[in-house]
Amino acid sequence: MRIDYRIEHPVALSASFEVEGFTVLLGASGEGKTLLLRAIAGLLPAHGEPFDGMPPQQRAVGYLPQGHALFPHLNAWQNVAFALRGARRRDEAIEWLERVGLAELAERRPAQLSGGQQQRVALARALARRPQLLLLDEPTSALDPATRDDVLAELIAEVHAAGIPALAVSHDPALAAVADRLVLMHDRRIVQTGTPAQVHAQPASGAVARLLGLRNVFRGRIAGAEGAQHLLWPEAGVSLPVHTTLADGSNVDWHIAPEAVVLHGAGTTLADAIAVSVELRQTGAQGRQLGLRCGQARLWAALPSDDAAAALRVSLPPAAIRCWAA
């Protein structure tokens, strides 16, 4: 489904992109992502396709606002039945709750459900409308990290099973990682689209790299002519050899993957090695990494072993540094 919308108030925003399967619109807070969802749902004055000019009640959308917006005085099946008509409202609501694995909790009110369970009730209510498009506003915001992945997996499985295209807006890179299609918004415009693999392999800018949650994205400036260029890194107070076609004097965003940072012992004599100190060691989803203090900057490096010294030097291979015009 093609989304093509323009909003003038309360902020100016335009967005045009395709929704395929479970599509995530990733952008920082304040970009207007929620406004876009509200515009598509007909809750905000705007022009665009689909549904242009139709009142909200006639738009074939299922909308899950942030916080789920369940009626606190109604139990789970009554919340789902709110989207239904006819004599079989209760039976149909129970059937939808069964699809999301909550039929046994049909009589419980929202306050008696966990955040993930409330989300599934809200999803069942949205799907019960049999929409042409499902809209989700920050679906991971109420989930703790321990349950987020499982709830996301269930949510996406239900979306795929229903065969309804879904647009989720978020600033959470964890959600972007499980999307079928990824749309990046910066400065209230679409700056890149593609599969998560495509976007991660070739971020279009430093802003995109930051939205993706990549570590080691910094500001700098190119000095020297092509073939003999250096990257001036003000935060660290150093100059790095670099391979780029950007002109002398260009302000840049640049990135190096933690795995590409080369660690040396404190006594190394390499001319381009930079003195650093270890601030912290981290073991988690991104593997084992060191947080290194480099001037006023923190540089992340993958940790190959447990015997890294407290004081190190590092080198940043020029071929591993990616630069974008800032």
Second form
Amino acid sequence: MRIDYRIEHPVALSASFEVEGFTVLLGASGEGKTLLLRAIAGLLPAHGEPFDGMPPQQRAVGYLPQGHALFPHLNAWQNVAFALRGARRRDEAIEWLERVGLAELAERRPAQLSGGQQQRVALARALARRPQLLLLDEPTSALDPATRDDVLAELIAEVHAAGIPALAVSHDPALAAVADRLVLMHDRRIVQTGTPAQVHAQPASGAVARLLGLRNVFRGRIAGAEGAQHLLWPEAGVSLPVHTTLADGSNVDWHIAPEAVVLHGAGTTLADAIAVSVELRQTGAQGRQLGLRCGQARLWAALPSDDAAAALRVSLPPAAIRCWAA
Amino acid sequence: MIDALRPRLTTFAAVLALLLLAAPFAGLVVATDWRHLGFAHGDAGAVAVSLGLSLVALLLIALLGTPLAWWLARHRVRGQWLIDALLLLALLTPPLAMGLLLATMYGPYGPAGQVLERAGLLLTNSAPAFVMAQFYAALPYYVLAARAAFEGVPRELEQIALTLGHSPARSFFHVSLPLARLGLAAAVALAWVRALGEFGVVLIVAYYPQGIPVKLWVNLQDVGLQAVYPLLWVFFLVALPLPLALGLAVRRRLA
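In place of the form predicted alone, the structure of the form predicted in complex with its partner chain is requested.
Below: every chain and molecule of the assembly, starting with the one above.
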């Protein structure tokens, strides 16, 4: 489904992109992502397709706002039945709750449900409306980190099972990672679209790299002509050899993957190695990383084994540095 | 030391306030001649007038005041301060002055009064005049309390109801009204107390039919204090149950 919307107020914003399967619109806070969802749902004056000019009650959208907005005075099945008409409302509502695995909690009030359960009730309610498009605002924000991935997997499985295109807006790279399609927004414009694999392989800019949650995205400036270039890194007060096609004096955003940072012991004799101090050690499910202080900058480096933990110098291989004109 | 005293000071202040509140009623208990509790002629009629017409006024206040309160809670218009000023004016105007203003507007020589009289609605010394007086006395209190109740309903829930295919009217009846019900109950209780106890406005535009507050005044003038107290006890008896029950229901819900 093609989304093409223009908002004038309270902020000027226009967005045009395709929603396929579970699509995530990734953008920083304050970009107007929620406004876009509200505009599509008809809750904000705006123009665009689909549903142009229709009042909200006639738009076939299932809108799940942040915090789920369940009616506190109704229990779970009554919340779902709110989207239904006719004598069989209760039975149909229970069937929708069964689909999201919550039929046994049908009599519970929203306050008696966990964040993930509330989200599933809200999803059942939105689906019961039989929408042509699902709109989800920051669906991971209210979830417990311990169960988040499971709740997310169930949510996406249910969206796929329903066969309805879904647009989720978020600033959470973890949500972006599980999308069928990614749309990236920066400075209130769509800056890149594609599958997560495509976008991760070729981020269009430093802003996109930051949105994707990449570590080690810095600002810098290119010095020297092609073939003998250096990257000036003012935060760290160092200059690094790089290979780019950018002109002398170009301001850039640049990135190096933590895994590409080469750690050396204190006794290294390499001339271009940068002195660093270890600021923190991070050990998690994703592996081990070191937070290194380089002047004013923090550089992350993957830690292959325990014995390199005392590294005092690093080098950044030119081939691993990616630069974007800023 | 000071910290230890603080709870005691609070308790002392609270008890003092309660005692001050209770003092006049304690006086009433003592002053009432319980052995010769007699009613003046027309007291029963005054009770019927007060109860019956106050209920009509309360119904009108709820019917007209609720949409206004919701509209004020949900819309910001240019010149909003004028509406706020109007509500405050209605609250501020001394009851006697409000009665005079109503008489000027709706009385036999008033512009609206003449038109309405031709249509068969007499708004001086009549049951409709009595209801009008109570309506004006209590409406601003109801609107302010009900507006606060509607402001407490998350707007997002009303909007979600729209996205689920409900019209704004259905959204109002199925979401706004049930979620504001505790505050609305308090508003109804407040309006009832204000309407039933109103004296100044009623005295000017509806000396007849006599409700309890005016009859208390008449009894005082014609008979004396001993004719006031029995009717006052009856007044408490009929006026208190509705706001008390509403207040208790609200507190139970909040607990």
